[in-house]
Amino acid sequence: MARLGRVLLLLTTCLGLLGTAGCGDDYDGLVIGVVLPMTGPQATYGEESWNGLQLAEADLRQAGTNIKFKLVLKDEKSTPQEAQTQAKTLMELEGAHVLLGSVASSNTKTIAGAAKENGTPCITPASTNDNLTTGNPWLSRICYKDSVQGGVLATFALSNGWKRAAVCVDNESDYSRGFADNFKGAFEAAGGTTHFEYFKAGNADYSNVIQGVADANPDVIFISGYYEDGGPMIKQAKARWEGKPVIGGDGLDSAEFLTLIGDAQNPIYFSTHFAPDAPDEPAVKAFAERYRERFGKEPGAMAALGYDVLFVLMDAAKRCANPKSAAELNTAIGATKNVKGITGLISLDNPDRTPNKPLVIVKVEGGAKKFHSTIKP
């Protein structure tokens, strides 16, 4: 009984300590909580982002840093609810001083809400919804906003003579709704017209939206959503969308998208943050080669953003007297200026805490993603 009592006392003590660094964990460095979709429909984004983070961690350690840090990864399983749960787990049980994540805007929204409530700095590498940073001084991002991406795609479409656009929207997604609305505003302001069709993410059958688009007979089809819906939609459309150009955003930027579209022959373009075959970009080329060597596959935009977000964080941390101070670290993140990343120069010293970077247009051709152009917003 005495032994059982000691065990119960130890367990009680451990539970009391879980709100800091965790029972038995005397780690005294910077704890970086990472929330990504490692399973579920957006898992390729999580895998790429985590690979990029690991590559950045290796480079930072090789270069030498005076800041002791570790990454703690949690799987948000491609759902907003799990993203919030894992964010709270990292802060309350793992002692995370800062959060990195996630990719899908709806999921990042719940992470950012938990971070704000807890007073913990948070940086998303890839969530583009315009409203994410509004009213939340604890959230920053290293990617562009959908108002920028939507405007660029609207200009791109009109420059190709495509004046009538059918827009496919997931009305339950913050990313999809915001991106579609921004595209619509810019496209119509410049003389284009839009027709909206709505789909539900994860459906096995997209026949209704496919037929609605076909009936509208547009010049171009804009898919405002993620690859796990856009790919099957294009594949199922086949003859009904034959010859129609398809455009989209960074949500389509996944190697899985190339598989999901099957043998579709539509001209397909999408805006994104990075293309490994971009010409005259030595840093991009070097990153792509090292990524292939370590992970045995081609890097996508999420890999490059995952790499960049850790460098942005550590640049802020080295400007802090105490990087484990939430307020000090958050202020330093917001003062970030001209950090050179794989995806461009990153400055967060603006009210939106969002960088102004060039966008890349990629064309899907011959079963591969190929650099098309770089556009400055």
Ligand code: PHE
Given for the second form:
Amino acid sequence: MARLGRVLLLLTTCLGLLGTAGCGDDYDGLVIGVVLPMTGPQATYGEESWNGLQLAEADLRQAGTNIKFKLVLKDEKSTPQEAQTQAKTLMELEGAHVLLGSVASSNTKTIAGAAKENGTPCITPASTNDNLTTGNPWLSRICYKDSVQGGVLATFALSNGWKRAAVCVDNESDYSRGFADNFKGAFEAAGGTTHFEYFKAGNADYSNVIQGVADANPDVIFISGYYEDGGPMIKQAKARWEGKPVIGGDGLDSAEFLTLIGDAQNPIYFSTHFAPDAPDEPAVKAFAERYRERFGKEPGAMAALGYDVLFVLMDAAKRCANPKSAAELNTAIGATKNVKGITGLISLDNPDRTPNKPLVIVKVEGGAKKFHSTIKP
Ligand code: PHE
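Output the form predicted together with phenylalanine (PHE) next; the form predicted alone has already been displayed.
Complete assembly follows, chain above in first position.
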């Protein structure tokens, strides 16, 4: 009875503190703040990344790490404003020593801005926009960038004999705009021509962009954007895009995409970071099996990137005398060399702290995603 009393007392003290400064204030380990879209249109990205992070955490704990750490997750609700608010909350109220996040480049941009202002290291698992790491030494990433992805996609299209591309762009998204420009630069330099059409994210009716693309009569349609727009666009385009090939990037890589396109018959290819069915990749296969077992779902790119980002961070932390020192941890992250990830070998010891990794091309066929090829840029 006395014991129960003590537990209750502890619990109420804790809850009382929670209302003011937070119960974890005396935590003496490394606080890893995680900002992800757990709700809103990009929620499937958030869910997958968090699953990957949890799997990595379990593996690290099982292997036994000398570094005491905890993950604190905040939902950025798929908006740049909320991403910034949550990043600040983590740094100012939760004592985060480092931030991980987010997925959409526009959202990572606001997180990285806050991290820079505060002098806190930040690693994005998935944001590919080139400009993010320019002029911000506090941000690193473990994915390739869009000038690379755009170049690979341009070469892929031309090698299929597709010389005239219609490009669908959302001008308000850093990812969409940057990626489209990167593609255009590479595609035109190699002899292709492009025609740009603009759409608005979350616009339930894509008939303008669909008609504009149809009128341009291209060889290939490049959707520079996310699955929540690309999916419905392809579905609505149906007859008007006459079974023409559609290409895209990692933004199309979501399980939801397959549902959203309905029964569209266009050949669809997209570049991404990981395919669970990649042949001759035992580490990928093992990861996919464990992910299915634990979460009952097929892992996408975000799952693998979420897994890798925690390993990169802990590899850097291990090289620090004091991982809680922002400057020391940031320098260690920037010195990352050959960390073996599920998505490839990760080295960040270059001016924009971005790895040079292979891309995976996936083909959508018969309502399923199928590994097509691996391209080393
Ligand atoms: N690369 C995208 C961006 O920068 C995010 C993304 C990564 C989406 C991986 C899907 C898979 O906005």
